[in-house]
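Okay, so here's just one chain, in C-alpha cells, the form predicted on its own.
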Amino acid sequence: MEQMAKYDVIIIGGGTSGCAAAYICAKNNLKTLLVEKNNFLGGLMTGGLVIPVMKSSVKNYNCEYYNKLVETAKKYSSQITYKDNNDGWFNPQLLKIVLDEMLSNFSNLDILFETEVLDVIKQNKIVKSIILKTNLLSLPIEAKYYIDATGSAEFSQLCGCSFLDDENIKQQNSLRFIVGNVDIEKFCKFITKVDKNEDITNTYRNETNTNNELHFTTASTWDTNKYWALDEYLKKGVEKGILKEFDRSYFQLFSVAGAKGEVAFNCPRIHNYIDNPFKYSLELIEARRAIYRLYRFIKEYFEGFENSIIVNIATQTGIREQKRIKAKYVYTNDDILSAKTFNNPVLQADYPIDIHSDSINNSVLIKNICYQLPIESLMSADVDNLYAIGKLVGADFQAHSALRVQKSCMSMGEAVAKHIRQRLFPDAKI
C-alpha cells in the first residue's frame, strides 16, 4: 500500500496570498506543501498581468514576506519604486523566476505545478487528508492544516465550507493586457500635455528608483464625478466606430517595471457573470474583442503608440470578488470605518472601499483611516483546521472591496502562516 506524504501544512494556490503564507511556513520550519494549478506561482500578480501592486500604508504588520520579494525583485531588475513611494511596481514576467526563487531553496517546502484538489477526506470537522490530481497520476496528502488560496474557493466548496452571500451586486471585472515598442518619451509629453491634473496622469524618473527609466500612469473613466482629460479622446473613438461606448467604462494605463517601451492596461473591464460559466465565456470573447478595439485606438489617437505591438494577453481572468468564506469573525463595512482595533491584527492598511461598477456613476471609492483585520476573519467557521486566506477573506461586500489589494493579501498568508505556526509549537518564538 502507497505511504500517504504527511505535511504540516499544505496551502492550494500559489498566487499573491499562497505565496506569502508557503514563504513564512517555510521559513518557520514547518513541513509545507504547495499545490499550485498553473506552471507558474504568483496567481493575478503574474498570470493575470495585476500590476502594479496597490499602495496602501502599513505600519509593518506581517510585512516580512512583501518587504523580501521588493529586495528580491531589485536582483532582478524587475522592480521600481514610483515617485509616490510606491514601491510595488514589478514585472509580472519577470516576477515568475523571482517568486521561484524566493521559494525553490527551502528544503521543507514542496511546490506541485499543474496540480489540483480532486476530493477531501474529513471527519466530523477536520480535513484528515486530500487527494491530488497531478498530470501522472493521483497523490492522497495529509496535513494537519488546511489553507485556501485559491481566489475562487475551489478547496473550501469541497470541504463543504458555507460562504456569504449578503449582496446581489458583484465587482465587475477585468482582462488586462500588455502592449509593446511604445515610445514612452513620445507618450509621455502627449499625456502630460493633454492631463494637467497630476492627481490622475504623472510621470516620473529617478536614477536609484527607476533606474533613470521613464515612467508614468495614467487613467480615464466615464463617470462624471471628475473630468477625466483622456476620455474626450475616448468619446472620438466611439463616434469613430472604433471603440464601443462599454470600453470607455475604464481605462487605465501603467508603464511596466524592467520592460522598456511596454505599456500595462488596466481593462477592459468584464461583466460579471462568474456564476453563469456560459455568459461567462461569452464575456472573455468580447474583452478580447475589446482589447483589439482599444490597440486600435491607441494606435490612432495616442503618440507614441504608432509602431506598438499587442505583446500579452492575461491568461488569468482578473477577478475582484469570488466567494467569501463563512469565517469565525465576518469583517464588516463598519470596522472599516470605525477603525476598529484587535488584540492581534493580521493587517493595517488604508486602502478604500473600492467598487466598480458596470454602469455609469455608480462605482465607489471612499477613503479610510487606518484599518485592522482579526485572524478569526481568516479562519473557517465550519472546518476547524482550515484557512482561508487572500480575497476569501470572511468579511462583508464593502468591506472585501478595501482588503483584497495584494499587499494585504500577503500579509493575510504571512499572519496565518505565523498563526498555524504558534498552535503547532506555542512555546516556539517566530
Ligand SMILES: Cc1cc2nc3c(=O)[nH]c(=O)nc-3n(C[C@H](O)[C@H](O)[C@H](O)COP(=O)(O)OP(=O)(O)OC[C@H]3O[C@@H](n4cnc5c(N)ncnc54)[C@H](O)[C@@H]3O)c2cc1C
Contents of the next structure:
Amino acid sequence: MEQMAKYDVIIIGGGTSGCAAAYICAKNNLKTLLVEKNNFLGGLMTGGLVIPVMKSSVKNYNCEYYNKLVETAKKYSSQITYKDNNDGWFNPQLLKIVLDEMLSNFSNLDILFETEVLDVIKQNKIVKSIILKTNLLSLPIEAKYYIDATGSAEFSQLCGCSFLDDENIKQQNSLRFIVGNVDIEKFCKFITKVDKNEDITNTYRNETNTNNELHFTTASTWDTNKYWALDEYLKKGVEKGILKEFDRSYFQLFSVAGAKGEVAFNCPRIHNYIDNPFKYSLELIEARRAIYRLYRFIKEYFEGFENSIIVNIATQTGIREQKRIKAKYVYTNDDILSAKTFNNPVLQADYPIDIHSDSINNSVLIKNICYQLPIESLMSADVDNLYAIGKLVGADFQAHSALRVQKSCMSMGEAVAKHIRQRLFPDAKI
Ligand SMILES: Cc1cc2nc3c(=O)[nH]c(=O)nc-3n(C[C@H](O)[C@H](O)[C@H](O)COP(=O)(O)OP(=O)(O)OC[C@H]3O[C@@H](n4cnc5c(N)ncnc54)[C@H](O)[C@@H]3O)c2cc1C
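Cool, the form predicted on its own is there; where's the form predicted in complex with the ligand?
Below: every chain and molecule of the assembly, starting with the one above.
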C-alpha cells in the first residue's frame, strides 16, 4: 500500500497570511505543504485586487516575509513606495508571479493549486490527517500541525472548531475592479483642483518609482463627518440617474504600481449577506451592475477617464469579516484601547478600528493607538495542533476590524510559523 505523505505543517489557503506562513515555515526547514483552491497565490491581494497594503506608523514585529515581498516585487517593477513611505503599493496581477518566485524555490515546500480539503481525521483534540480533493484525486495526507489561512474558516469548520459570534454588526463587502487606459496626468490635474484636502486626495511622482509615473489616491463617502469634495460629483450622478444612492456610500480609488494608466477601485460596497447564499449571489450580480454604473459615471464626469475601459473585476469577493475562531485568548476591543502589551507579540500596529457600515454616518474609524497581539489569539481553543490566521484571528468584532489589514495578517502567518518551529525544535534558534 502507498505510504501517506507526511509534513511538519500543512497550510490551507495560499492568500495574504498563508503565503507568509508557508515562506517562514519553509525558510526554517519545516517540511511544508501549502494548499490553495485557486490556481494562483495571494488571495485578496491578487484575486481580490486589494491594494495597497495599509500602513501602520509604529515599528512592527515579524516583518521578514513582508520585507522579502517588497524586495522581490521591486525586481518585477510591481511595487512603488508612496510619499508617506508606504512601500506596500503592489501590482495585483504581477504579485501572482512574485509569490510564485518566492515560494516555489524551496525543496521542502510543496504547493497544491486547485485543491481543497474534503475531510479531517481527528483523535480527541488532535487533527491526525486530512483528505485533500484535487481536480482528479482524493489524497490522504498527514501533518504535525495545521494552519487555517482560508479567510472563511472552511478548514476549522471541518475540524469542528467553535467560533466567536458576539455581534450583530457586520462589515460590508466590496467587489473591487480596475479601469485601464486612463490619462492619469490629466486626472491628477483634475482631482487636485476638485479636492484640496491633501489628507484625502494627493498625488506623488518620484524618480525611484517605476518609469517616473504619477500616482494618486482619492476617496469620498456619503458620511457627513467631513467634507468629501468628490461626493458633490457622485450626487450629480445620482440626480442624473446614472448612479444609485448606495453607490455614494464608499468610493475610493488609487493608481496601480507597474500598470500605467490603470486605476483600482475599492468599491462598490455591497451588503453583507454571507449567511444567505441566495441573497449573497444576487448581491454579486448587483455589485457588477454597480461597477458598470460607476464606470459610466467616471467616464462622463472625471477628466482623464474619457477613453477608459474596465480591465479587471475581482475574482475573489472582498469579504472583510466572516468567521473568527474561538482562540485560547480572545482578543478584545479593550485590549486595543488600553494598548495592552504581551510577551513576544505577534505584531504591533496602529491601524485603526475600521468598520464599514451600510448606513449613513455609521462607519467607524478610530485612529492611532499602538496595540499588540498575543500568539494565543491564533491558536484554536478546541484543537491542539491547529492555528488560525489572517481574517480568522480570535478577536472580537471591533478588534478584528483593526487587525485584519494585510501587513498584520502577514505578521500573523510569520509568527505562527516560528511558533510551530519552536514547538517542533525547542532548542533551535530562529
Ligand atoms: C474590500 C476589502 C478591502 C480591503 N482593503 C485593504 C487595504 O486597502 N489594505 C489592507 O492592508 N487591507 C485591506 N483589506 C484587508 C485585507 O485585504 C484582508 O483582511 C487580508 O488580505 C486577509 O488575508 P487572509 O490571509 O485572511 O485571506 P485571503 O488573502 O483571502 O486568503 C485566503 C486564501 O485561502 C484560499 N482558500 C479559501 N478556502 C480554501 C479552501 N477550502 N481550500 C484551500 N484554499 C482556500 C483562498 O483562495 C485564498 O487564497 C481589505 C479587505 C477587503 C475585503
